[in-house]
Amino acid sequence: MVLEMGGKILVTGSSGQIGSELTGALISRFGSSNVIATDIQSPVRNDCRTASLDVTDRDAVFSFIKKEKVSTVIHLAAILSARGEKEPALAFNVNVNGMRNILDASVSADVGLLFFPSTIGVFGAGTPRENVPVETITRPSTMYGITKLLCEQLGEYYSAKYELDVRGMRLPGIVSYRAPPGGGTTDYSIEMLRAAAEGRGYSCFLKEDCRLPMMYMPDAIDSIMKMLEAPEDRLKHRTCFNVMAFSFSPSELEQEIRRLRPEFRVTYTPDERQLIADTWPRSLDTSAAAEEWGFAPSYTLTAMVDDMLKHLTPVSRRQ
């Protein structure tokens, strides 16, 4: 990614799980004066400029991007899987209409690059369960997956028709200790680790053997930064790169936690979120991301659990 002279990096949805940390990485790389963090309510941070921006307000999006001379958009504003099933109309409006507003405003203002995260939720019935390739059957059963698949296709369309450099990757479940999760089906992993760190048991909303692709936040941030800075002519897939670091089930995570917290126990009471997880693959083929822009996660499951518990455990409980 090349920051154009006088241009700014706009981050939408910057208060979310990924946005709160990716914004900091962008500031470290490009400087606080070049990053504007936005969300539906103005983000609370003092390391860069912040503002309120509703991505479903088309006029506001056009005006903001033009007025601020935005050269790069990191479009993270979205309604995630579990919440999307409770509020499907909201998910469609934010995820699809918001994306279209961002795309159209970016074309109008000659934005140089637009990044957005897609999801493993684009997969569904008929998709292979193991080592899923980039190009395969995508038949999502959730509003979240449907909207993100449409966003992938919109990105490809705007790249071809308007020569807008649109990039995206299909993120798996992301585990982090800083910002709280935002209503996703893999949120159990963060909740379980927090419970263990605080000396509590945990009731898991997925089945104990439900394995899903996952990644630790430092690897997710590093991957996004690598993709942003990759030469455009190396990208063949553009909006649909598969990424993951490892797969695990709730019971496998429980066992890893008990390595450090032997007293920790989990009960399993699957709810409606299990129906969503049942449509997702267990592992992904990430070779396209590795070949085209250098995807190479460094954290293992064990290393992630060690680091999460180190940061989450209250000082009074640390050994």
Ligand code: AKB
The other form holds:
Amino acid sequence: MVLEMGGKILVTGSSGQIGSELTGALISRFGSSNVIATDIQSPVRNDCRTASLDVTDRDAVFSFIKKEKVSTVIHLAAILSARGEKEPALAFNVNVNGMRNILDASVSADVGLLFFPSTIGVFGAGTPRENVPVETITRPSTMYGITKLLCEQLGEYYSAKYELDVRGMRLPGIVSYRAPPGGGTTDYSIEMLRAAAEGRGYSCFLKEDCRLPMMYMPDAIDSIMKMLEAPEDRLKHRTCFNVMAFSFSPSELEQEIRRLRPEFRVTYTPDERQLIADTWPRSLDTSAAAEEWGFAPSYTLTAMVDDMLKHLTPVSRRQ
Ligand code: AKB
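Requested next: the structure of the form predicted in complex with 2-amino-3-ketobutyric acid (the form predicted on its own having been shown above).
Full assembly next; the chain just shown is listed first.
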């Protein structure tokens, strides 16, 4: 099933980094009366209906999806990598039990399409480092990676067993300026750009040469919309598409920022998040996403840094 005009679209985790922007894109494309934005606390927005929905509350998920006659679920509620290592039981509950509740409720209420983001966290120390193919060694060492790999597999299972079209892509670090990210390993990039825009120095929690796959938010939103609207018969994969726009290390980002802010300085004091990043690849093979649903990111690292600093710089500091 493809995302179509007219059906009700439920977004979980809609106050998060991706949700706060994807919800707006869904409203622009499908109309505000067709989108319901939810989060554990009711989201603050006035362009569509909002509600509080805890995805770990199975009864609440079942009754919400049924009562609202939801036809598509965009399931974004999740605990990310760094927070997941601090609170593994919470990560398991939200990421696995939350996904299972959404899957079962979707099957029982005849939802047609379910999207969830997977992650580069599904890879592990045994995965090749460069140009990683979709099918490769996936033995993650973090609770986040383990739970998201299970979500990929549950998505495949429910798609095969029930008439539920489950789709997902392995997102890299996403850089954006609207809602702050929460609890990820790639969050350093946004913190660094924010510090530079505000005229502060930055102490980075990853090593200066730790290259990771990344993408700018407009390309992430465009990719998710493209994937949702791709005809199902063109998809050979379902829940495990690799996507990324470029790779950079903290020191490469620092150099890019210095192009515009020559006075900007970073110190490097890696913490336990470096251990997570050490198990992730540096680059991915995105050809399956390009072939099957037209993945084509447009922002380069330079264009992203220009745009981020333009938006993040306080009006009082702009020249
Ligand atoms: C994280 O750092 O946990 C996320 C991710 C790469 O999935 N941004």
